[in-house]
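A lone chain, given as structure tokens: the form predicted alone.
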Amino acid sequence: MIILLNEEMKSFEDLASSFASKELSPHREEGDRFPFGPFNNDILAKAHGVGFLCITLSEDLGGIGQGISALCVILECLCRMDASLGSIIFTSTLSQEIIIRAGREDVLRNITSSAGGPKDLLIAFPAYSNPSEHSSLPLATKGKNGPMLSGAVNYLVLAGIASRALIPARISGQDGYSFFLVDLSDAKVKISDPIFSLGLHACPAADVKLNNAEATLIGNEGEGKTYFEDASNMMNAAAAAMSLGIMRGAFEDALAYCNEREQGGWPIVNWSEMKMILADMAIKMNIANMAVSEACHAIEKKTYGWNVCAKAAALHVQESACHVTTDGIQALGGYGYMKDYGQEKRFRDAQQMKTLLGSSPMRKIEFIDQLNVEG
């Protein structure tokens, strides 16, 4: 990535690329069978061991104290091979960032200091939606020992592998919504079987029902939208980096195949039609790279309009990834539709990525409304 301007970022790229090659590549097809096959806990444990689950947490909170650039470099490298682990990291990091913006660093400190393994660190969240778009959030009431939640959360990402969840809920008689931390092992929390989704199969999600489950209020009552938007402003760059990784993986596999596959006595990469397909993929990929790099730079420098820059990058790169993965399938011909070649998985993953942080159409509407207000 263009943002690799120093040795520290290069070391993160090397680490993530090596991890993807050694740990993700051999198990990509196996992981894509989940939930009809086992979840690979070993990969999750190794990701925890190298610090991928606490990238942006400061060292005093038990993390490795890196910013958005390091997060994006790592996610982009992982998603070249398999975006599911990237989605796990993204979801838990989003939860962590929301909790930080709510001023509850003490909660994160307690989680990291007492964690006995990766599942104790992960925090589930409905990452493929915007809580503001839902009219039927769980209801929070006051109990003897504190808040209690009742209701349902559909497609709670990491439910089933995380110990806790950050749940958006409404408080009766109040506007807006609030965030609550819930122990998913509570007997009053019912988790469905894992949901078989379009893509990102090895990033588990499930529907959850709560019946007066005990919860901890995170931040101020009714301020959930503010915390979510503040965290999303930064995490838009991470979402874009994940889609960039999918694009790069699709292009690299397509180029390698076209150099090896022969037709008419020479590699098909020499055919002008194939050169056009590969060129379109490469152009979109490089533009996406620049968009992610500029978004990271704007976020870290807090330049004017950095939040708009990051959101635009996410919307553009996610859309481009769908086109690039389609071309990636075409470049491989009939093999492109076969699971053991990886291109059709990238196509499905790219489509699902468009729903990160909320549906794409709604995010576009919010984007133009934001531009109109700021303009």
Contents of the next structure:
Amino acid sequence: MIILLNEEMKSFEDLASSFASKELSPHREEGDRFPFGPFNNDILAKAHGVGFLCITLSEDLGGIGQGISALCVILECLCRMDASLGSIIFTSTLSQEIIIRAGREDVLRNITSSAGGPKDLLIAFPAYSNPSEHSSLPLATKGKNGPMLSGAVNYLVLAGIASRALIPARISGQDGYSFFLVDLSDAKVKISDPIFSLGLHACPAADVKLNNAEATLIGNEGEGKTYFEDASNMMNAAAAAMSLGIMRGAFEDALAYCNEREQGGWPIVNWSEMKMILADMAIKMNIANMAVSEACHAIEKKTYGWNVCAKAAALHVQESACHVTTDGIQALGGYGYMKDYGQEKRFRDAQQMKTLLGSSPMRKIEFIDQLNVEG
Amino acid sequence: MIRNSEVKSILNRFPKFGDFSIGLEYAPRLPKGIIKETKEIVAYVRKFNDEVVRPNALPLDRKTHEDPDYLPYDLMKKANDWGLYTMWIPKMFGGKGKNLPSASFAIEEMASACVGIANVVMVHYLGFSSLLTSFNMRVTNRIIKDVLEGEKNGGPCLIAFAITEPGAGTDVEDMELVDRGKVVCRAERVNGGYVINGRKVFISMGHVSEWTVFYAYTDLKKPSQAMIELVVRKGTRGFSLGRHEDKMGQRVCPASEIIFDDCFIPDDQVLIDSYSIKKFTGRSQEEVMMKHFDMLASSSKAGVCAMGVGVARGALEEALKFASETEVKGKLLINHEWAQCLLAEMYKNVVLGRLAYIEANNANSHRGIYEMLQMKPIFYYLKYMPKSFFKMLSPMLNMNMTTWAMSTMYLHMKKSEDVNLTSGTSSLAKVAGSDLGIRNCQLAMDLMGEAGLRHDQGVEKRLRDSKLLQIYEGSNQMNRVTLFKGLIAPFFSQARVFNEGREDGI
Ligand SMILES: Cc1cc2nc3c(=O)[nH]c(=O)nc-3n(C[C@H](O)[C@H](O)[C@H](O)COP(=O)(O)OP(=O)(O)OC[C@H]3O[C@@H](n4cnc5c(N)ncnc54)[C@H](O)[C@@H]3O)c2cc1C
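Could you output the structure for the form predicted together with the partner chain, given that the previous block was the form predicted alone?
Entire complex below, previous chain first.
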């Protein structure tokens, strides 16, 4: 990535790349069989071991104290091989960032200090939607020991593996929504079987039903939208970095295959139509690289319009990744459609990622509304 | 106003009027009975969808994820019971003889519910078409008898089609390429037949088909002049099934590796070889095989387009249902203007795709492989003659004279201008239909957001299924070249296809 300006970033890149090739690559196909095969706890434990589950948390909170650039570098390198672990990291980081913006570092400190294993660190979140778009969020009421939540949360990412979830809910009689932390092992929380989805199979998700489940209010009542938007403004760059990683993997595999596979008596890379396809892929990937780098730079320097820049990067890169991964399969012909090559998985994962933080048309509408308001 | 001779010469300039007004020219020749028959078929397939396809589409896809070795015997049995495996086999062979263009409408219907299941039913017709376009009436008649028998006794007898080899996918589809490719399926002439060695890959329904039509080469160094077409029965010594591929989509329809290991194929299972070509056509082997493929592909590519249209339509139906039931920001999605435009775009794609396969079939009916069966007198004759008449006729199909007459008409006399038109138009349809199939799935997924990601909503499966349409029946890149070759290059004498690399002696 262009943001690899310093040694520190380079060392994160090396770490994540070697993790991806040692730990993710050999298990990619097998991990993709979830929920019809086992979830690979070992990979999660190893990711925890190198600090990937708390990248942006300060050392004081038990993290490794990095900013958006390191997060993006790591996510890109992981997703280049297999995007599922990246999505686990993304989801939990999003939850952590919301909690920080809500001023509840104490909650995070408790979580990290008492964690017995990686699952205790993970905080589930409905990462494929913007709570503002939902007409039926769970309802929060006052119980004896504090707030209680009732209702359904669809597509709660990490439910089934995380110990806790950050849940948006409405408080009756109030506008907007608030965030609550819920213990997923509570008997009043019913978690469905894992959702069988298009992509990112090894990043589990489930539907959850809450029936007066005890919860902790995170931040101020009714301020959920502000925290979500603040956190997602930054996390847009991370979402874009993941899609960039997928694009890079798809392009590299396509290029290597086209140099090897012969049709018409020579490597297919020599057919000028194939060069066009590869060039389109490479151009989209390079532009995505610039967009992610620029977004990281803008976020870290808090330059004017950084949030707009990050959102535009996410929307653009996610769309591009769908095109690039489609071509990624095409370059391999019939083999690209088979599960023993990584391309079909990238195609599914890229399409799935396009919905991170909400459906892309709704995010586009919000984007223009935001620009309009901010001038 | 303008002289007749002038009209003709002006309209023959590029773009040639006749090439883009096929439907207009064909309309007066269309037997009206086809319309009623097609309507009945569409209604029948909709019923099949309600009773068989829709209830099975998602559960079976899920099952193939739980058990990647699953094979669709139950589905085949149902399709067989519904008479779908003989529906488009002409009456002269004992089939139900429904008009062949109606198969595309049926495919669209089935694919709108599940394109994988549509393939379980319709790939059999790719096998059948490869028999038919060999014009070897005797062998075709023999295989079809098994299919009919299978329908009668409830044990489906299907025909697979195998040309792709591990090292040669695109290369085996064009005679310009095959000599530069790495084909390995070798046929050695022996007393009374051929001995085959080699492998084929990605053969749809290979594991479950009774018969497989396949191609091999008597000379691996000059395959364009040594390609032969044969048919093998499951269980034949030396013929075995290898990998059952683990695919992204259309999982209910297996893709198989098939292996020939000193497999003897007797002469009465040879469809085309140098001897039959000499006997029946008087053309070169290369020319005959190219015509055979062009005619075969002209009908099957219209079918792939129809699959794309079906997927696109299914995605639209799914999106419409979702949009009319789901509120976003306090308002039903269907009442958001952006969603209305997106749905309109999807609708437009479906209609344009449908026009593309209709036009490809018009070309096939007017100047291609369906020409004879679609002629008014023949169509009505076949439609209304009693079954007993065709039974009486059947022995004639086994006569050399019949094979000679059909081969002469199609493989010898068919004008290259007609072949160019039908193959170019069907490639156009294939590319258009498959591209817009994917496009509509992506648009539906955009509209549905998080819900669209879930297997139980169906649309993500459609997306996975649809990607295959851009790959099989020739990659879309290959089909663009075929379109260029058939519809554009004839007007530009400088144009050469697949010429890159020749400068370097490749
Ligand atoms: C699920 C599935 C089912 C199938 N079913 C059948 C079946 O029933 N029977 C059967 O015989 N086959 C079948 N096929 C094979 C299918 O037709 C081939 O996969 C297809 O023709 C492409 O060949 P390939 O996979 O070898 O790709 P390749 O030919 O290796 O192509 C790889 C890439 O190179 C490009 N390329 C190759 N040559 C050129 C060129 N000259 N110019 C420009 N680009 C080029 C292609 O467009 C493609 O993008 C099936 C395939 C799949 C995946």
